[in-house]
Amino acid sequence: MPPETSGQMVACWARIRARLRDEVGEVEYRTWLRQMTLQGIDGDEAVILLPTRFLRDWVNSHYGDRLRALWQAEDANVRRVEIRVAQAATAEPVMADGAGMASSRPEPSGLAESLAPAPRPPAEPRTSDPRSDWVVPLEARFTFDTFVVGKPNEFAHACARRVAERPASPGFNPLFLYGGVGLGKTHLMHAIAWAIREGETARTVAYMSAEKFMYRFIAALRSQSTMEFKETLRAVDVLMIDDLQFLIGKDNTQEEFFHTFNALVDQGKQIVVSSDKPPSDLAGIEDRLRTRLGCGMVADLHATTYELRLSILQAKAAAAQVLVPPKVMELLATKITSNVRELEGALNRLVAHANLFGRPITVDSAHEVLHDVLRAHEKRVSIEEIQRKVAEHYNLRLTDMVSARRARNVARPRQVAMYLAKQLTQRSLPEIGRRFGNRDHTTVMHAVSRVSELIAQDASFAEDVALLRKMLET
């Protein structure tokens, strides 16, 4: 091919590339299209490359008439686009994604990597800068498009959303951000990180975990180079530590710290930290180290709400196009409650489940292929949480579901209690019996028979006791 025709095709290539990843967006572009190469043009059909039978298919049947509109639109002669899996064998395509240039690099190939979202291309480190190795790469999903709001976590996103915008506001430095596992503290650092980053104005980020600024604090100890060690982290325009609480116990560490974070502040540089818990819960940190770390903003994430959980579900399942019923995801957001990154693993396990075999997402298959996470997160109701709710329910006190009054105001309740530990407990009738004052066991048979006949014959009795049961579950 001539060398102003292969230039030709090239520039075509890049303008497609360009065209698609204005229509889709950033994150849906490089999770599905940025591994697309181009082999060439054979007669009228252009030839595409990818290195996994998943991505093949999914691209040709999502973006494959985008793709050949495309092409003709640049080239009236290109008829045809053929997507095909990258062999081994396959002559050098002509452009990956970049910047027109050829590339020889193998491209990852699996299931896994089709799956997971592309990473961001690290930005070129400038030579002369010793910061570059000292900044842990950034998810290129975990931007503030990316973080889906509720009420648990929407005054932390705001206030990371104004450090952001205006780094160093008074009031906001340092930004303190704690909550437990999986609620999106490091997911709100990525995304300040990312936004002041690719902001007008240039400033220098350096983000690591307190883990990592030990490490470097101690390697400079050793190698006597501590000078350079403060030097290098206090010319940065913004300093961002997560999972403070590795510091407990570490005065050496927690003391430099210190005294960077005073010398950052006093250049009005700012300050973002996270942490599992507020300041003022941070034992073995030293005082001086914790009122300092309180004086800014403190923001903290609560547990997710149900709401929270399904928006969050629904934002993955758009984000990777793919269909998962409603039924599907108002169970995984009602049994896994713990925190995002299950939840979100549990929603990858299944889509990957329905890839790789071909079947459609539902409840069924949902149960089948998550049983040990549904499992694990199943709640373990207790003989004495179930005497104390119904007994708050029908106003009574708890020693009533024990005592050997007969009465029927009581006597019901009670049967209502053994009927519901027989449902939600393992336990044997005769353990339940002796939990209601030493009761035989025919007794608690007796209850749950009782209470069976009543919720089948007895429509506002059935609500109450499908009431008691729903709070006990939830």
Ligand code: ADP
Second form
Amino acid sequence: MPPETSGQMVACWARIRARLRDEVGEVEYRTWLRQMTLQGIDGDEAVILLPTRFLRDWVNSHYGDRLRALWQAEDANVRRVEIRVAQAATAEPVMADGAGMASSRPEPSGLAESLAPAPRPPAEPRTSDPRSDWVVPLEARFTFDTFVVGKPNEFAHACARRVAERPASPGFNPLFLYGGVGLGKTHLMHAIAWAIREGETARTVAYMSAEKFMYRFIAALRSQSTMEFKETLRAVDVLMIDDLQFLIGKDNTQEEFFHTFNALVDQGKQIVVSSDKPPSDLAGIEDRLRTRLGCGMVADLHATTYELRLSILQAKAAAAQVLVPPKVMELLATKITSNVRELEGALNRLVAHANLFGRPITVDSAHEVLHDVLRAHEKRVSIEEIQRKVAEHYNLRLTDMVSARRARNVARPRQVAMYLAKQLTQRSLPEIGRRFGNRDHTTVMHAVSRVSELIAQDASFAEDVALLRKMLET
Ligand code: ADP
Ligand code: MG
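Can you swap the form predicted alone for the form predicted together with this ligand?
Then the entire complex follows, led off by the chain already shown.
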């Protein structure tokens, strides 16, 4: 779907900037690109604003093509990107969505930046509406609609839905979400916030990272405005604190959070907290706070499964409207197992690359583009491990792998082990030869080609080798 509605446009724009930021790096991004705002889409042209002519020219000449390619990846209807100097009078962003109230944001989405019309001077005093500093913009694409549910996250997802539908229900307050990085904690929190904001009852939702909470609190202490700090926070209907583990060891901030927490819960307000560990493992958090954190609903996001990774890839490819062959998705889902963020990053890179060069995504291009990522995720297998597994599998002794015996029942498995050593390790042929009882590299070469031939000819042999390979790789 082309981004007709402003919500979609905001989401596309956020993704484009996130990608650009990944590509060019933080420093360059901040220097040149951070002040870009999207004015809108005019026919087949995306109009981007920058505050000065210098910046406009620079961005145009250095990033113009890239911006166009990234837009095209998001929306094929956009064929051109026009960069203009923002007039002071047109500084109002076209699609502020009620979330664009905050002045800055620690996390990499950068939505705040795009929605903030003009850069503010860095040391600006507090604005007249203290709340504007509090409400951190939500990432447009972190909604329930875009969250893919599978075994590892279904419980956390159900709890989040429940809280979004009926905030502050008994048993669900606080909602404590925990799990490793990149598994969807922030996504779920934003989804709750979006759903509550869109709900019929008007409710104020404050979402911020624990770091931001601490930073605000310390700033309030310094400027002697802690009363204001307390009042502002205690006036919200839903308070969400992301990455609570950052409060570990920060005693004063914890104390303040504890009081806010109690005040809100007493008033029947909802609290949602995320962390990388369950409450019981949060060493360095005061006991009484830990106890309170654990007394609502504690839900964990487990590591992803192959099935969930595949569903996520399918959903993301469909949303981005790109054709990703099933084999490529299988490759990514098999290799990139660490977390969803990396999986998403890999897919984005493939799409960007395909767009840039106008070539379809294939297994080969995936290997080429994601060379580094795939390698980093490759499990390191040692030759010794290969020898052991192969010997076990064929009922031989480990010494048979290095012995001079040439009987077929020993020689063939040895060849299989050499073949696997070549496939699964970075070792050179002479090195592999040496590790197999000081054999010559031509022996290894011969083994590799012999096993390849047999794999092509003999299905049951092929299955055997595939099985061994799988055992070694996982
Ligand atoms: P965390 O806060 O746990 O570190 P995030 O919520 O930031 O992780 O998720 C990292 C990325 O992965 C985000 O872009 C998010 O949209 C995506 N993601 C995580 N889980 C899912 C899911 N189940 N479905 C779709 N996207 C997901
Ligand atoms: Mg997070």
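Just so you know, these numbers come straight off a predicted model, no measurement behind them. Throughout, rigid core stands for the largest set of C-alpha atoms superposing within 1.5 Å between the two forms. Positions refer to the first chain, counted from 1.
Relative to the superposed rigid core, D400 undergoes a CA displacement of at least 2 Å between these two forms. When two forms of a protein are overlaid on their rigid core, residues whose CA moves 2 Å or more are considered shifted, and M240 is not one of them between these two forms. If you fit the rigid core between these two forms, you'll see the Cα of R388 move by 2 angstroms or more.
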